[in-house]
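We begin with a single chain expressed as structure tokens, specifically the form predicted on its own.
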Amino acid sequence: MEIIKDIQNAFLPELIIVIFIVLNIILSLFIRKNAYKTAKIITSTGLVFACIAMFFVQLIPEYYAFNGVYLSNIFTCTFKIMLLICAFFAVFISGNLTGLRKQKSFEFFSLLLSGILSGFSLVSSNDFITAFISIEILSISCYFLTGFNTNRKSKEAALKYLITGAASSAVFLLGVSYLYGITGSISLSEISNIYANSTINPLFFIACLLILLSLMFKIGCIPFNNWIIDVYEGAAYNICAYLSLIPKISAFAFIINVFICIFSFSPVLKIISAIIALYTIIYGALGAIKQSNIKRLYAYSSIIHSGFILFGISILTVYSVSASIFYIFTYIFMNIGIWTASIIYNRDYKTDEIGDYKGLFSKRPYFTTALTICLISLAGLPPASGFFAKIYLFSSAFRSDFIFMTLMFAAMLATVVSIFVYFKIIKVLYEKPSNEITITKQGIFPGIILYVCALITLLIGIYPNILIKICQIVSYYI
């Protein structure tokens, strides 16, 4: 039959990923206590199984799956691979969460689960349509993960989260309908074959618009973007891990493939997205200088990041697109490793101002240092991954256009903002001490995860050809 042909070759992770959360879900019914590691062993072995599969789907050449609307190819793949990574992660640094509420860690897995799940989707739609549904199902996991903590603060976070994303995702529908109107599909493949021989309209250039708004909500960029700091102070550390990566990263291979299939036909809207990557990069670096919490200064980071990711896709060459796969996978390790430690630090200190990080060099040495490498990394420097990520990026912006070379020098600047904003906490990690620290309660988890991330950011940063070859190779397959 043509759907178990399908399944195989395109839906086969999402098939194991759906039977996993039907799993938990199950288990939930009759497990009530003790029971969060069990938890996080099924979801942990329903990952493995699920990358194992990525291994048995078509990717060369591509496969339309279900009538057209379902693509797999290697750029699919990539991202695929990308998520299962977060995902990892996103279970061995959520044990402190689901521990203090064991009652409800089948939910809290089979929720991030579903967010996985609906990343994957999103990564290979083809149409709006089976986008559209992708993104809900994906924001309506990061809702209840947000107020999975206890406290208000989180419950408020949830709430203001899915007002603003109910906002975005009417302008998304509105300019879905528009482009309906006017081409009589929602299929990207074709929507682009239609104008590929003909000549666009003010109405496409509103609904595109309507469209690429929307989207920037996803990421994080203006004008959606004031309901990160809400969020990610109101979250427990480990969700605030979670949203930086596994949203931002499925909605970004959707924009590369809405970017290449629709705007790549409009270069005002090209310019229209690098304007608007710009004014994020500096929005988050004049942002972050002034704030004095931990997890609002990381929220104003992952603003920045966002931006410099979207510049890349705006110039929408093989070679900036290429520039922007290679920064998301650096931003993965870096962005989780400042997390984690933050994860190990407050579970001992339950605080999250910068000052309280005061000397803690003296005490533990090789957890900061670890810390400092992603810092580093995030500040763009060498010999860190990120320093590689910024200067690949700008050195797609040289080879573009003359505009996009004007707004690149206003990204060096920002970067250069961006500098003060983490050496701000890596002056702290080594003054001197104003009072005892200590961390007893790391977890063998976290610790390692830690030390991993800042290990894997100081290898792309020193040998970064071989995953450069990757990301171009990918860029050029979709």
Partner chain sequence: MIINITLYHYLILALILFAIGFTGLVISKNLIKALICIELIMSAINLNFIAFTSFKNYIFLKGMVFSLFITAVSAVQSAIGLVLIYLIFKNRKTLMSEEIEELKG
Second form
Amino acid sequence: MEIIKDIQNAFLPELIIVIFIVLNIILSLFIRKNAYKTAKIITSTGLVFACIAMFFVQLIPEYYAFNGVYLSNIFTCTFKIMLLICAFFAVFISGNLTGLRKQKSFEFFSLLLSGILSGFSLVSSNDFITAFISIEILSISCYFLTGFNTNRKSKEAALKYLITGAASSAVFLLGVSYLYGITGSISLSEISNIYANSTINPLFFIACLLILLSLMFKIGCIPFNNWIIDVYEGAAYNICAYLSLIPKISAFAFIINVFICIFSFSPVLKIISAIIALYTIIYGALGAIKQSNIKRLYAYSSIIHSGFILFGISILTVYSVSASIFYIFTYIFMNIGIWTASIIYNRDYKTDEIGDYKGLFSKRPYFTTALTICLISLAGLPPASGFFAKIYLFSSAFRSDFIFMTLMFAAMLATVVSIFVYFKIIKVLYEKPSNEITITKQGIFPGIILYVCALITLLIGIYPNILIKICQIVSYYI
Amino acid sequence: MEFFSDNIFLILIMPVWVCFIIASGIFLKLNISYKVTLMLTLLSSFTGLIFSGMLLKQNSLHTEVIESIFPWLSGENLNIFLGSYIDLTSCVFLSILMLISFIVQLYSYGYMKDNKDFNKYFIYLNFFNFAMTGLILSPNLIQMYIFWELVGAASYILVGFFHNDKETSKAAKRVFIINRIGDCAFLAGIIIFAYFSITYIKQPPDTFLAFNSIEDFRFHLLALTSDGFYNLILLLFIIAAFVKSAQFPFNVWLVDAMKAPTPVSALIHSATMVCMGVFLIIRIFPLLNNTLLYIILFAGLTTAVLCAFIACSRKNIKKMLAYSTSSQLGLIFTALGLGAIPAAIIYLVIHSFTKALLFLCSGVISKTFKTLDMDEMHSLRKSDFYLAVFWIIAALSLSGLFFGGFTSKEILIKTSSANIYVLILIFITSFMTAFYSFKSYFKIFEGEKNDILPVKEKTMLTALTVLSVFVIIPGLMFKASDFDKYCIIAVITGIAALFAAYFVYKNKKQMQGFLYNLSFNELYLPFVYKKIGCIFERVYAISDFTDKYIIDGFVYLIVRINTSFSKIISRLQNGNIQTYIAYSIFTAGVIISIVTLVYHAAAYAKGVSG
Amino acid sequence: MIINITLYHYLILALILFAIGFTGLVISKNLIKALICIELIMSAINLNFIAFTSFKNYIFLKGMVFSLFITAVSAVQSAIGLVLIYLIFKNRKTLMSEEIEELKG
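Coords for the form predicted in complex with the partner chain, given the form predicted on its own:
After this comes the whole thing, all chains and molecules, with the earlier chain placed first.
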């Protein structure tokens, strides 16, 4: 009966999602017409149930389920809520799946759900086996989702994702195996207990390094960021929105866990990850200047933001980790905003180039305003929430060691370059339009989501206090 | 009774709400009728009026302070709180604001009825209402600064309302820029205060720069800084107050602001916004020491005399009234400089009503004559008797001869009766005030011909009547026992000025002479300003050169570096997946080896040396 | 000669296999060769885990369990890799990784 108690206390949302995945797959055999609508309804119902189930999960004393493998505390709960928000958005902006075959809707949504399921379990994993399996399921779902479109680019992008993903999993496993060899256990809490008291092996250092590098791949930091650019260009717009959020957030949760349990014993690793983060920001900002394809530009922008979040995590104080969590939270909304806007504009103009976005303000003024708000937030200007996220991050860096302070100044300079990147888009939006722009009829949902995101961005920018306090509480609990 | 103080946010939110309704009406092209806009706006002002009246009644007997704040931004050291702070001063100012706002809104309906931008105008009026209420109710300096800026922005928008005229836009720009000087001084003062407050003075977080803890603040600040530096810091705030209230070195913007529609001038530039300087000084009054009070006194008197002098020769009604406002505010600052806050507030209240009445009358006059130049006006009394009555009431009050102005002037004279020089200057000012008020009356209303078509607009007349009631009533509050010799001298001065004005009018003399020339050319002050500006132009040439070649060149250099890096990175992405992996491993190896080597070298060096 | 086969021999073998696999992954022009190299890498890691489990007397046999998982997952991964390669082949009729370079810049 321990299993049932474990499930009830920690695993309930995941179980519900599993049930709905199975439901989706079974229904795909029976229902032929109206497949898309049914699938969407079922998926959203599943997500709603998962949301409700979050309330029954035990939070206050930490709960280790399944013999210390699965963890459930406030930190994981927060991240799961973030993942659910992303999932809701991703389901609703799917639009009519233009370019995909409608009969495949059920598989599409079951893949979406399995990605979310693995995200959940990656967030709550306390053990390297669970983490590895979750990473693999997540990656595999994402490989398929990337390749879901019927054009050549998405297949190629999926292949590139697969090869680099496989390579990174391999490196991850190597690191884990060395860690296992040194400590004899693969559970994070046990490893941290062992290392709290003893000295550090050079092999331990190598093992941790390997794990760090493979996790850097997942988020899209230097030096493993080349796949992001190609994959985002190949995937469909709504998949890109999904890809830029769900794997990233789960990976960040796991990274935070790993950092705190294992990496806190070695200051070199913190400095290495800080420098990697800094280099990521600079590389992302510089690389984005010359891009003319909107998807590649957004890919570089997601690289930049991963760099910022990683920078906050690598400092490893309570304030900086809470700053990172706050940054992730605001990043969700900004990101969904820009991808939704791209979906809307792509349906109108069927183009990927920035230059063809000229003069959108005169045709769709309200959407363009919302998009501008999201872009301003990404650039880090007041009054949008990105400004507060960056300020909070930089102030927490300021208060810690000297070396982080110097790195922080470099990060600030890189921010300036990234501002140029976003304003390139904004400038194009407000120019005089060329004549061949027609407006097509759109569904309601993308528009609503765009407005909601812009609004939330502004609101967080004006009153960030509550959110910051929540993040601080969360980070105390890790 | 607690209902009014607890729900004070209602009067803050209502103007914003009305703004949104009207704005969404314009957005959705709903064609909201003008009457509906007026009703909504009057509703919000009326609510404010009720609230402030109740609060005044509640507060008038005791000096209790009700404060309610909530945190907005709190970091570790810096905590910014917003909220409301209700004491007697803020109740009084709030009442003036709501009352004059109500009357001006009623008047604006009649004034702007033919204008197609009517709804936009009311949006801006409501916005101004909101900003002003927030300013009056602010519990600490930071919220005050936020709303100070908002009021400045509202003033800019309203002054530049007739934006099709190029001169008006330029004037609005000048108004805003000069107000910026005050804003910068205010901000600098806040930053210095915040620096001291955060680093040295450990206070509970909700009293950061708050007004109810300002005496402790003075004590700590004096202990930390020398006397001269303390004066310098507070001088920043005093400069901010002077700029906002158009005192001597900064009074140039008030004349430009007269390009606004007349109700706006009545509301903002005579009755409410220009009183904000006074409000700021009252709020930081516990911080001021004798030197600073002397500075305020000196500046106030200078302005009073100077502006009254210039106002005597103005031909444009509104410009004359602008200088008159500066001059009267100078008298109020004099009272503050002597430390008599109640006298200053009473004078302020009555002056607001009087000046608003004068401006609103001039609005009707401008509609009648289609011009604002007094030389072209004549014999309005025969066509529009009521207007003449209103102007007489206002003029008598302004010169301190009768009605409300009499009460306030007597109180002012009583407080300054200790200092003989101040008294003499106040008498000179009141002479000149009376002179120009009555001269303008004679010029506009007296004459022989009878061919003017009066403007009969019901709302405007109602507004004027209500306002004149408020001007008359304080006159009845004068206690006969307070009548002493200085009051007699004041009354005599006023009557002498009346006769002088009548004399000048009767002889139809074009005034000449040295004094007139001096006054007409505004004491040659613009000439002086221009000369100073020429000196600055030389400096500007140097900075222009630096900007164009050095700074811009530097920026272009950075841009070129960035673009070249970007091209390199672009070429790295050649599409081949294996190259990606190879590059990544290589870069990772490089980074890790460099960092590890450097770190261990540094640790080794530290171990060896330390 | 009889050498005692210690733990380190297994570890070095696994490392060599990993290096060979990784180099093959990076160098190979044929995509199927890359997939095979991925399999090689996974087996090397399996070897690592099993070596650690058997030579050190740890209480729980978590390493063995882990290697079972790894085997299963790598099988799935190669299956998916084959699917994707097949789809690309259907479109472009080539398996050389140098010619699949549409997304670049």
